[in-house]
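Taking the form predicted on its own, here's one chain by itself in structure tokens.
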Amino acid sequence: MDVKLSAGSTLFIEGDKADHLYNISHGCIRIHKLLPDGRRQVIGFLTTGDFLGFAVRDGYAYSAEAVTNTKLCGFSRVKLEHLLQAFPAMEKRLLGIAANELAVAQDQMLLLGRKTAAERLASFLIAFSDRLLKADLPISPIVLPMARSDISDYLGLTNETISRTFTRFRKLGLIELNNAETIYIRDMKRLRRVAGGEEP
């Protein structure tokens, strides 16, 4: 089943009945939750090649919405259970797909509860720069399709904190804005080690 969406839309929302796993074939989708204040808090931004909608209960953990225009290929989770069954080894892909889902939210717990504004740009720039490299693509520039309120909420920080630490690491070398989603990587070792704690 071939799903297309334009920004902006819904692919589903959370508590909705979780009968198809999707794989993204172009564009970018974000995955969020909503905090019992009403607030979201974004969990994740997936990209082509990525899958969504993995589910251990009846319903979506999460809702989903395309960030840009996106093309998805849809498959029946009653369906897929059956192929699975006829094809083990396609199982244990998938089992180490929804393991990497379970490690990315366990890093981004880390990310919200120990990490000072800057250590948490710097993750999430590096992040995207090693999905490039594991697509065999340049690592820099970084295009962000997302909005900043987007990243914000990602990060758990607001507009303005994350509007002044993409300053400073442009005035401190570390990357170069050439517009609001392309970003230029000057200095991945320095990021790295801000990432990792170190004042930059």
Given for the second form:
Number of protein chains: 2
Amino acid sequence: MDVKLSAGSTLFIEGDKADHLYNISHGCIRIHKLLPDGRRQVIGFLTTGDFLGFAVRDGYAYSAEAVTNTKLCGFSRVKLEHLLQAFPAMEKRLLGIAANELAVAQDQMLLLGRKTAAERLASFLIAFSDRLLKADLPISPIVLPMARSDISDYLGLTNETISRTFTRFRKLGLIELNNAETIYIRDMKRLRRVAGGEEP
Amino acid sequence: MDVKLSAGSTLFIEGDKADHLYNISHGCIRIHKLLPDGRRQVIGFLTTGDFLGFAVRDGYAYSAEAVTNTKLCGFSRVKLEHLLQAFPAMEKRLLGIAANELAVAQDQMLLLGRKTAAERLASFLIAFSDRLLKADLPISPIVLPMARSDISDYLGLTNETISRTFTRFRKLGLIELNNAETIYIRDMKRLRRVAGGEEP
DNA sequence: CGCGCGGTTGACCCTAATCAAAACTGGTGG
DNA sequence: CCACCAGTTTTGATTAGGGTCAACCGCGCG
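Shown: the form predicted on its own; wanted: the form predicted together with the DNA:
Below, the chain from earlier opens the complete complex, with every other chain and molecule after it.
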């Protein structure tokens, strides 16, 4: 079943009954968790081809919102159950996807627990660039669909720190910015070293 | 195939060829990632019954070391493949386990990205307590098998901060410590509120 | 007994957060 | 077309939470 979301709108929120699994046909979705006082952690950004809505218990563990206009393909949980019955090979594929998500999540733990602001932002840019490359999309410039506040909540920082770090990178000749969304990577090698924590 | 590890010894390190999946028969395993300069992020602590060694690519994504003397049951990847062929239901179980791990990892992202030191330590104690409860083990006192440095690297903090926060909790009457390992929770309700970010 | 290691405590520092304001940006309507 | 406004981004000044460095404590072990 197809779902269309316009930028900024909500697909579901944390705790909603998790009756669907979605696959993104086109667009960008942001998933996040909130603390009672409003502090937000963005868990990830999902794009074309990504799955969304794995849930262990009966409720979603996070909220999902559209960053850009997005089209999704939704499978009801019961229908999915039948589908898996019919194509057991799919289960293996889902397991592979979940294991991959897990590895990504663990990388993000390293980032959030131990990396500096510069290392976090560099890692983010590198990951974004690698994702473009793997999707056979043009890799330069990088056009960020999400706001600074989304990036900061993803990296465990504030808007101000993101902004300052961007200008620092600019002054170091690592990147170039036209406007806030459009980024040219000028020194990929050094940016990678920063992302890996090998360079101050 | 059974494996015995004595406290402190290494099961595998990040990048090793991931040819086995393990199930912990008894003991406690710590998994972690390192940055080139030695900064460490502990990804998790695994105990009796937990699985260990899901790997997407051909290498493990983290290192695994024994916290206490540990006994594990190891399945070679090929044998596992056969096992899954024979018992397809097992795949569904593995998927469930992976999805659960993913949810735990996402909670940890919220913790690492947005929680204060006090909230992190409280969350850790609550999670430990809940795990004891779920395993039908005595819940008081909590006996921590791991060192302060393990806890700090798990929570993205330093030993000193962990230590200071323990004494703060002690002074607030939230917990009581006999020695460094043995902890009595004295005000579970407030500790839970701190863990959830609802109390300063 | 004394050594060593892990843990605690103290003094000070630094990174990133907070608070505040200016610069842009895009959209609306006169 | 341009002035205005609201929201986002950038920049600046100051603060604070947790890190770093160092001393001290306490316990187990050779």
